[in-house]
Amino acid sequence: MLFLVGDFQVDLLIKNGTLVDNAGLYPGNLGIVDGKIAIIFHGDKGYSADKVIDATGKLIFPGIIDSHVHFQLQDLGKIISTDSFASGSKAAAFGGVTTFIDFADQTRGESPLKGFQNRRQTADGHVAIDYSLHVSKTDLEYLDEIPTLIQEGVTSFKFFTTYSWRKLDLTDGQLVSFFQEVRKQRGFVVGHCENDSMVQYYRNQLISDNKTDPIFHAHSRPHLVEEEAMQRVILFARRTGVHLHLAHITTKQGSDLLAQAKSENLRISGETCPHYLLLNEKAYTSPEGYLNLMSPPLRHTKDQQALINHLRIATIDQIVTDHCEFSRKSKGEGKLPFNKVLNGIPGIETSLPLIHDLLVNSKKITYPQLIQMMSSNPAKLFGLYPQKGSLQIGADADLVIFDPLMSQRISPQILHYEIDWNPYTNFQVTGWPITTILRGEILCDNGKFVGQPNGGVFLKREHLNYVKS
């Protein structure tokens, strides 16, 4: 169906909304061709159509941009987590997500390359929202995969400093080889960053002291853990030139370190979760306190003041929800010691609402800055930009119609996730999506799914930050 506006015919129009961008607000109407967007203009310039979406009082975004998720999450072969790529797009797109980036995790001892290709086997088709893939490396092997990797559009290779007993980690050698390698082919790395042997030891001894109590959790993994394997990384990171991204910063010490980094312009950035904004450790010592477990553990108040105020002056660049939810049963209905219940938690349908309310209706950050963090930035460090994160003309028309006065209550039976808990539930906000789009295609509107489940594509990414030396 074409709609027209002047002498301009156009797939989609979206009349009186206005529109938020990295760079501010302002009143504007967006037309949409082939899933781009054509042309944006200001007043009633004549147009006559069947259907357009009037978001008079309501502003326009676009698309989120979840750039740590695990949807579908697999251990030792056999799937773990609730959400499958199917049911956890389809709840991203509820939240306005339009992009996520996932992971492919290297076995070790085997081919990542191979790993990557079974991931996307298993997601192509399944996704109702565009996508992308990490590649998570465990060990040195197959280190000359990694261009053809990012031919193939993988430009981020996770790491982990811990999760020995998983066989996830690499050592101090093996990361700087890999910085290394990751440098020559201008790809970057992100970072799981917690002292592997102080996790072990603080865990080891609090279970033989019989503390197995979820808040013991957070005690097994103290804020040095974090602070330590930061301050080691950033220095193999400053020694070899890569990039380094910082995964899920929890702490003070973290995001100062961050910003020390930053100011010695350091190839560097970083991001945190709205758990570790909105959650601490109290959230542990509830009767179901066992559901919030996730690594790294919910912190103190004045570590969430913190990271609030590192995102405020853009110290940290994005906050993402590393979404990986479990049933109940699945994290052993409070009958486990901590040590054996499976870490994460649900975000990525209300990171936005929660993100929203809770910076932006406080006056702490603006609406460009929720852009920012939410979506252009991602965007730009992730290879993305302009055709997502962007309301820029021939940009992939990836939108949220967001209504900054809509008052929700949280709870399980609003949501669409697989589970029937939810960290935020009887959380009260103000401002909710109520239209998400993918390029041009209405998939959400007013709580019904009315696109296609299987729609989302697989996004080859280019790395942006390199000065080619």
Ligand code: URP
The other form holds:
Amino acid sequence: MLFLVGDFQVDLLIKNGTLVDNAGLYPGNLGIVDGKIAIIFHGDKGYSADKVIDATGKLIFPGIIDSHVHFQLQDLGKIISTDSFASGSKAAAFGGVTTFIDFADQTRGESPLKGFQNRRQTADGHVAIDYSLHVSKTDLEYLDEIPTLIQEGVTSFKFFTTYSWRKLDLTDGQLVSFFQEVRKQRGFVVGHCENDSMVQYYRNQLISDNKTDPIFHAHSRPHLVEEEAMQRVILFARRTGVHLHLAHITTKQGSDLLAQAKSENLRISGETCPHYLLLNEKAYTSPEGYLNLMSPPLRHTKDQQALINHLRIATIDQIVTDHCEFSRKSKGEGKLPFNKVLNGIPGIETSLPLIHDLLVNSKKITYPQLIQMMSSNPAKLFGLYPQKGSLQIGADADLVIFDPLMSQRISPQILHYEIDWNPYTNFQVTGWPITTILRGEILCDNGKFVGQPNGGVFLKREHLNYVKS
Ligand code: URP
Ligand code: ZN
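So the form predicted on its own is up there; where is the form predicted together with the named molecule?
Full complex below, order starting with the chain above.
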């Protein structure tokens, strides 16, 4: 971090805070000019500012980057999730998130470029924070559009090894060809890894035995489902040389595979989500267990411990939310068998305070590690660094002013989603984002949205890979 001193006219001055980035904590003042971080200095040097925020006792983080988000989720062309880009991105801002990466899914047989353009049309002008898109490939048609998509700022291409019933999966042969092509074009792949035939087999068995309660969702996707698919795609990545990013790792086995691959210097990275760290299978046995259905499912305490350990030692690089919001009604109000309940839970507004409370307050990780996992690592991997994810001079002034001592009980009433339930209801946390700033503009302040609801822009991501991460 560079410290400058001297007279300086700034638009916004944040003084007396503690700046936290991926490398350390520094007491200091931060000045913003034209939406960029312009000066960082100690003490009471000469300065003048249009607006001053006194951040005494507060921490200043680079804005959180959530690189796995589903707002306005579509399934086979139909919107099924409850939030919009507008409402979801506003809730995200309250949680200290200043950039999200959503998905443009290729409709099988159709052009992914068209899917990307449609998704941009849906989101542009409706987002409160900056955003980008991954493109999901669901067949091998239009592979030749990958270079154009890369020019449009997409560097990451998602694939599914499951969801055959939603026409999302690629077969093994398709995966290898897809990896080869993405590698050739210097993009990288992001994998939702579950063994499709195992999932179908267990589901069919459970349903025919009339085992339809939410807990059987977890039984239908046991650990082996994740382990087998991850092992297989790691082999394909090894042989093709593509960088593989493992989405939402949930198991000890999955995180061990990532550690093993990293120790062999493979081009590989991985993420997990707050719900896999904070919730376990028991959440399916509560009266409202059906609300907590997502895929992959919640696991056991030993998996939670393994994931936390692998975060601590930087095997797992990122914490993302896989935010996907559904109302009770959309989830069937507890009347549906597990295989008919829409999958996904909300998470984007609470991820920073929950992870801070779980991992930093307990001293399992340090503040710089928190920033690595939730801001700088996603910015680096997804081609946004140092414009995003850093407190460097010249970076976008995307900032979170965080009160590390503020105590908050989580409930749907204090959050800004479109739904009246939350998986973390009654969780008590210490530490809360107070102010969120996007490119120098205050978006949220002390529980009020004071910014532009449509001030977010699409971020063309840099075609900088092939670096490792
Ligand atoms: O259960 C999950 N992960 N839902 C997110 C949306 C989707 O369909 O993958
Ligand atoms: Zn997802």
